[in-house]
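A lone chain, given as structure tokens: the form predicted on its own.
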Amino acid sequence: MEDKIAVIGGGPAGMIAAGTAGSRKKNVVLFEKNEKLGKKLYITGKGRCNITNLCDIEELLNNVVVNKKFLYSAFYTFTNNDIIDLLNKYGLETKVERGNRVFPKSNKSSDVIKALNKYLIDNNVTIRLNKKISDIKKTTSGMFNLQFEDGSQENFNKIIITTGGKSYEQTGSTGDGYNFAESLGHKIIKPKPALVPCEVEEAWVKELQGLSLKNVSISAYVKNKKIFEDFGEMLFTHFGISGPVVLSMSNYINKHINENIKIYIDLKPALSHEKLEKRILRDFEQFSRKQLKNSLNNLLPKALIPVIIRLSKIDEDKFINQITKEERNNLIEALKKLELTFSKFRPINEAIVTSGGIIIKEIDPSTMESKHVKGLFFAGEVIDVDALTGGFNLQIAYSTGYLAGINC
């Protein structure tokens, strides 16, 4: 009997599963609840969608933050230089940016997803939109039924579960997933937000709110242990902080946020404390005969400039020819350790990834294959692999995805 292969989830892992196994002449389904395909792809890079990174294969797992040798195989097998390839013979134009982040010429995701959709087309894969599966059983014959909640039901020799994670509930990925993988006996790392925002217990970074500050440092630090550190962009919002690289640090918070954590930032990183003393001492030099509070807008936002001073303990009014070594000290301290306390994480649907998922002992790395059910395969974000931001969680979902298509 021919193989008929159910692939539920049309995003990214989902569409280059289906595909994948389509070019291998099998009989491809893909289930997808929404009214259309890659629904949380349209929105990934702000809507020009991040494709991959173009670095080289042993990079790619470096930016891997959980279980990133459970992905060697995967990355191998098909790797970021293959999708781009798998891309432009859709018609899909690419370019290389800083970071050697990869995007559509375009810089329209829709044109990315139109170039899967072609991809699938001519694999002759049956594509079926607004189909929302409750519920997945092991028949006695080893078959899979999958039962719709429009009653219907339907069976399977094999199926490829791409449901994803948690967040961005919008676009679908509300963790079916996770309820099919545990019905059919395999355990779930419960899901936590992932590349997502931090809120912060101290009430001035409301005074900054949409202020976004580029060439900063961040680290993180649990009982004086160093977990993360990292320069790039962030803002600062009406609660607490985002961007870039506050994105990324979340990945590595999230194993310790039932701890005290503290967060650092340094606004000039590129100079020491004694250099930034020598700028200091010049600025305050040509600003001599005037107010703390309007001589610092050479090395400052504006914005930046209040909660600075106050965090230094200075008075602002007080004129610069008055202020001492010790409060010139404090306000270097103020610019290079900006302190934050971390609170907690924004809601699981603002996070870009999901961490967690199932569990990865229980899948074979070599083909996304379930250990414990046989003809059950999982790609993408659904399983218990997160990286960081760049294209780096795209990719683990088209080489999982293929080697699930390749093997099943």
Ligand SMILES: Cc1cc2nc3c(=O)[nH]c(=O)nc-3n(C[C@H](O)[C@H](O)[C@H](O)COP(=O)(O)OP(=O)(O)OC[C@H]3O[C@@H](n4cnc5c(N)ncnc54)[C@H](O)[C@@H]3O)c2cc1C
Given for the second form:
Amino acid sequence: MEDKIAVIGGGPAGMIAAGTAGSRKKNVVLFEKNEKLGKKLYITGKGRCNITNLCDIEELLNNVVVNKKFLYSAFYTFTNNDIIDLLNKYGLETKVERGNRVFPKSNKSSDVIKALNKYLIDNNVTIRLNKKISDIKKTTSGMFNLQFEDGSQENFNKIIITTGGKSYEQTGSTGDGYNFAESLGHKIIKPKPALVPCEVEEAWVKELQGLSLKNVSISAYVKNKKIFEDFGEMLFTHFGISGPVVLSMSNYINKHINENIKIYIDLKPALSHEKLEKRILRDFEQFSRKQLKNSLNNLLPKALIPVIIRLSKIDEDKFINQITKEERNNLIEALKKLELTFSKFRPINEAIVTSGGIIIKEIDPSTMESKHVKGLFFAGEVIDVDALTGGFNLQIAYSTGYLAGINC
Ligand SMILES: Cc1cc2nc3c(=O)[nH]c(=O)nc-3n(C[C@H](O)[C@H](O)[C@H](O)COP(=O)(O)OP(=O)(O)OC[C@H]3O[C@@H](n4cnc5c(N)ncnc54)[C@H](O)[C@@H]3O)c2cc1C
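Would you generate the structure of this protein in the form predicted in complex with the ligand, following the form predicted on its own above?
Below is the entire complex, every chain and molecule, led by the chain shown above.
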């Protein structure tokens, strides 16, 4: 009898797994509980979808934060070029931007979903939308019995679980796959937020809500030991900080969240202390008869000026020609080492990805098949793997999806 394969979850991992299995002339059914495929994919890259990263494979692996060795085989078998070729074949034109990030030429994530839909149809995958799996049981004859929320059930010889993580639940990723895997005998590493905004203790951040800073350097310290430093874009919010560098930082500080984490923002990373002092002195010469609060416009965005002056402990009404060297040093300190105290991560639902998931020791890294249950496969974010921003998490979904699809 011909194998019947069920793929559970129509995100990028599920679509690639189903299309790949279909290309081998298998009888494949892709189940998705939403009314359409790829709801999370649709919101990726702020609606533009950072499809993958065109760096070399070793660098792809270096951008994986958790369990990179597990992904070696997957990344080398289905590469960044492979997904680009596949999408190009199904009508999507792509472009490469800063940092090797690949996007659709149209800047529309919906075009990526369209191309993947064509791939599924071309490979005769049956797509069943609005079909939520509520439970999976093993029958005495070794089949997988899928039970649906609507009360119906269906048996399959093999299944691929691609239900994603637990963040942005409104997209459908509600962590169902963890329950399925557990009930089939797999262990789970407790899901935690990754690539997630941070709350801080300092109340003044609220005054800066909405302010985005492009070229800043951020570092994080625990007990005076540096655990993270990077350069890029950040955003102040009503609760703390977010934006690309902050999301990356979250993956490095997550082991220390019960310790005292200090975060420092260097607002002028291109200038050393001495160069910044010279620059300030030049500005001060120009504005010598003005008050401090009216003299920093060349140096800082408007919203930051009162905050920086307060943190420098200088009277904002003071005239420039009365500012002491000590006060000037305080100002430089505030600009180069703006201090924040981490309090907690935002909830998992606001995380870009979920860290944790199905334990990798129980999955064969060259096939994505369970080491305990024959015919059971996993792919994508449901597995305990996660990476930095830059297209790496989607590459994990395609590469593991491909391995499951080619081996099921
Ligand atoms: C705001 C945001 C922006 C992002 N931007 C990027 C980016 O630009 N580049 C990048 O590389 N990564 C990005 N990511 C991460 C990336 O989207 C995920 O890592 C990726 O979507 C994971 O793919 P997946 O197929 O494993 O899971 P998902 O995309 O989460 O798909 C899982 C699917 O399974 C379905 N499902 C779940 N349970 C059931 C069930 N019981 N029955 C039936 N169906 C079910 C869900 O409805 C969902 O459609 C972003 C994430 C977010 C939240």
